[in-house]
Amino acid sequence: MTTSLVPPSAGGPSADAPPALGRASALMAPAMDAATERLDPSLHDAVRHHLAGGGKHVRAGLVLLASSAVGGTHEDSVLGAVAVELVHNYSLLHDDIIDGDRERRHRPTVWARYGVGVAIVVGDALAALAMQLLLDDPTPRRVRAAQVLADANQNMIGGQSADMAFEGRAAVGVEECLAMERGKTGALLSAACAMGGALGGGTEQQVGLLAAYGDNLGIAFQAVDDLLGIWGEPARTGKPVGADLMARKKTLPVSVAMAAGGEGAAELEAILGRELSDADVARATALIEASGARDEVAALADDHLQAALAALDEAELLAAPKEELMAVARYVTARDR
C-alpha cells in the first residue's frame, strides 16, 4: 500500500475562506496524489513534506471557478487546478532558497530541511509534471491551458529576475515595480482563471475577461501583501512588523515613496542602503507613511480589485460561479492575512 504525498493533515483555506476554496482543495487532492505519485521515489519523502505545509489554494480554485461561469465541469478543469498549483509550488520552493527563507507555514522549508540541490530538483520536477498532466492527453483545450500555463511561468521567472536585479539598486520606479510584482504574482493568478476558461470551453472574450480578472487580482492582492509586510500584524501575517524593510525589499510602498522625492525619500534611500537596525525599521516605516504612500498603495489596490470586478461583469458569465469568483477576489485583497 502507498503512502499518500498529500497527508489528510495538510492544511487548506482557513474557516473564514470562501467555500469555493476548500471545495477546490478536496476536488483537487486525489488527483494532486495520482499526480505526485509519478516523480521519483527519491523525491517523495520532500514532496511530501513541502505539501504538508498546505495552502490556501486560490489558484486551483481559480481554475475550477473560471470553467463553471463558462460552463464547464470540474471533469473538465481538475487537472489544470493541479498543474497551477504544481507551478505555484515549484515557485514556491525556489523562491525559498533565493530569499534564504528557512521556515515557511511555520514548518522547515525544503532546501533547509533537505539541501539546496534536492529543493532545486523537486521545484523542477514539479514544474515538469504540470506540463505532463496536461500534455498527457493533448486535446486543443489542454494544449491551449499548457500553452497558457507556459507563458505565465516565463513571465514569473521575468519578475523573479527583475526582483532580484532590485535588490542591488537604491531606487525602483513605480511602473517598474508593478511590471515586476505583475510577472510575479500576477501573471499565475491571470493564467489560472485563463486555463479555466479554456478548459471549459469559454469564448475568446470570456477566456480573455477571465484573463484581465486574474491580472488586476494578482496586482491588488501584491499591493495588499506589500502594505502587510510593512504594517501587518505579526499574529496575521506570520512576519515581524516592518520584515519588508529589514529585508531591504523594493515594494510598492517603497518605490511611491522613494516618487515623492523630497528629503524624506533622500533619508529613506540612505537608510534602506545600509543593515536595519530595528530604530532603521521604524524610522524608514514613518516616512513612508507621511509621504502618503500607504494610503496610495491602498487606493491602488483598491481600483485593481474594481477592476478585476468589471472583468467579470463584462465577461457574461454564469451567475454562481461568478458570485463565488467576486468572493474570492475580496478574500483574497482584504486587509489582515
Second form
There are 2 protein chains.
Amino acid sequence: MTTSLVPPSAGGPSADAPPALGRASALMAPAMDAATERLDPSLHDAVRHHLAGGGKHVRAGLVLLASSAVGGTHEDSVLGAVAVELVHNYSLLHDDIIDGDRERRHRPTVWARYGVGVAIVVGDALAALAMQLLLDDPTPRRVRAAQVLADANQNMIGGQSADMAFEGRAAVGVEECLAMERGKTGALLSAACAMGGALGGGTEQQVGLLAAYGDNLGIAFQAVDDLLGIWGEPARTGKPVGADLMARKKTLPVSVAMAAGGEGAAELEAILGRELSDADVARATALIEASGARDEVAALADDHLQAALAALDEAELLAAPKEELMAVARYVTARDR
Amino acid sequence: MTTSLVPPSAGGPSADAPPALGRASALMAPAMDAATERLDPSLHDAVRHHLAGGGKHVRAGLVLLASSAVGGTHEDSVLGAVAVELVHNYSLLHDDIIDGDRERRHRPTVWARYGVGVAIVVGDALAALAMQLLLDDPTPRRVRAAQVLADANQNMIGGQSADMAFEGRAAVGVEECLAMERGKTGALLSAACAMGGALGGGTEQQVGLLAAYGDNLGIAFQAVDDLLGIWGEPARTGKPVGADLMARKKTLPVSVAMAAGGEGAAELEAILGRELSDADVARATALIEASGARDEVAALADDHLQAALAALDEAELLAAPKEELMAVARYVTARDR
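The block above covers the form predicted alone; next, return the form predicted in complex with another copy of the chain.
So here's everything in the complex, that chain up top.
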C-alpha cells in the first residue's frame, strides 16, 4: 500500500509549544509511518484512526533533545523517538478501554469505534513494534534503549494498576499516590530522556541524570495535571469542572488533603465514598483548598520542576539543546495550559 | 512477600505427555516465580490466579530441548523458557477477553473474575516482563532471543487480528487461513525453538532449522486442532460438538471445503452466514467431510509434521534431545488427544 498511515492532518503540537516538539513531530513522522506499515494489514485502519488524532509528541521531543544534548545525531535517536511514542500510544489505547473513555482529542477512541478486541490487539501490536524497532539491528546503544523502555513499560503498567486499585479504596497515602504517579507518568518521560541519552552516546552518568530530569518532570507534570483536574478551566482542560473528583480519583491534592487529617479530611473521605452530586464536588473542592493541599501540591510541582532543571545542570549538556529541554519542562508544567 | 506466585498445585503437563515437558515445568517454576515477584503488588492476585491454571508448558519445553540439542546448558535457556511462557500467557489473557471466554482450564478467566481492565494490564505486564528478563543482562545470545521473541509476538498479534477480521467475512482462502494460523500458533512455537537454539549457542543455520521445525509444528498442531474442533470427542476436547462451526470460525477444514467450490461450498457458505442450529452444524460437518476437506487437512497436518522432523534431521543436533523434540512433535499433533 502507498497511502500513509499517518495522514498530513495528524496534528502534532499546538502553536504555543516549544519549537523542539514541532521539529520532533516532523522528524518522527516518516519513521513512524515506515514502522506502522510493518503491522498486519488487518490492523492498519484502526492504527491510522488512532494516530490521526495527533498528540503533542512530548516524549519524542525529549528523546531527540536528550540525544542532541549529549552530542548525538538524529539518525539513531529518531528510532527511539518512534519507539517511545508507540509505547505511549499503546498505553492510551488500553487506558481508554479501562477508563471507558469514548472520546480522545475530540474523536472516537479505537475501542468505541472498532470494539474492545481490536483496541486490545492494536495496543499489543504497537507495544511489540516498539521493541522490534530497537532490536532489529541491536547495537549496544539500541539494546540499552530497549532495556530502558521495557523497564519503563513495566513501571507504567504498575502505576496504571495501582491507580485502578486505588479506586476501590477510601483513602490513599501521599507516598503511595506519588509512587503511582511516578509510574504512570514519570516512567515513560524518564525513559524518553534516558533513551535519548543512550542513543546519542552519552555517558552512564549523563543517562542517569537525564532519567532523573524526566522522572522529576513527570511528577511535576502530573501534580499540575491533578490541580487542573480540580481547578482547571473546562475550556482549556477539555474536561468538565471537577471531573477528577466526580470520578473519585485519588489524586495528589486529595491524598494530601486527607493526610492533613481532622474534620475536613473525614468529611472529604465521606463525600468521596459516595456518588457525587455537583454540590458534593463544590464542597470537596472547598475542603481540599481549605486543607492547604492546593498550595502544597503547587509547591510540590515547583520543587520537582526545580529538581528536573538541576539534573540538567549537573549533566554537562550542550547549551542549545539543554535550553530546549528547560523550555519543554516549563511548557509541560505550566499551570495555565 | 514470601508466598509463591506459582502454587505447588500449578498443574503442568498431564501424565501421557513426553517427560521433557514435565522436566521443563519443574525447571521453569522457580524462575517464573522470581520473575513474577517483580510485578507491581497490585497485580499479584490476578497473576497468581491465572498461572495457577497450569498448562502443558510445551513452549518452555521446546526452548529447553532446542538449547540442549545444540549443546547448551539450562542456565541461560531457562530464562528464555520463562519469557516465552510469559508471552504465551499474556496472549491467553487478552484472547480470553476478545473471545468472551469465561473459563479456561475449568477456572474463571482473569477478566471474568477481576474485570476486563485488570486482565488487560496483567497481560501487558507479562508481555513487558518477558522482554525485561531477556534484556536485564543483555548478552548477545539473550539479545538475539529477545529479537526473535519480539518478532514472534508481532506475528502472533497479526494472526489474532486476521482471525478476528475473518469472522466478519463469508469466505477465507486456504492460503490466507494458513498464514493466519502460522501467525497465531506457529510464530511462538517457532520462536521457542529458535530462542533455545540461540540461547544454547547454536549456529545461525541450526537456529534457522529449529525455527522451521517450530513453524511446521505450529501448522500441524493447528490443523489437528481444527479437525478436533469439528470432529473431536467433547469428552477429550472439553468443547461441545462442532463448537468451531457454531462460532462460524474460518478454520482450515472450512476454507479447504469452500475452495473446493460447487454446490456443497455454496451451501456451506450459506449455513456459515447465519446463526447455526444444531441441524446446521451437522449439515455443515457433512458438507465439509463430503468435500474431502477432512482428509486433505489431515494430510496437510502429516506433511507439516514430516517437514518439522526433516528440519530436525538437517540441523545436526545431539541425539537424545533430538529424540525428545521428535516425541514432542508427535505428542502435540496426535489426533486422539
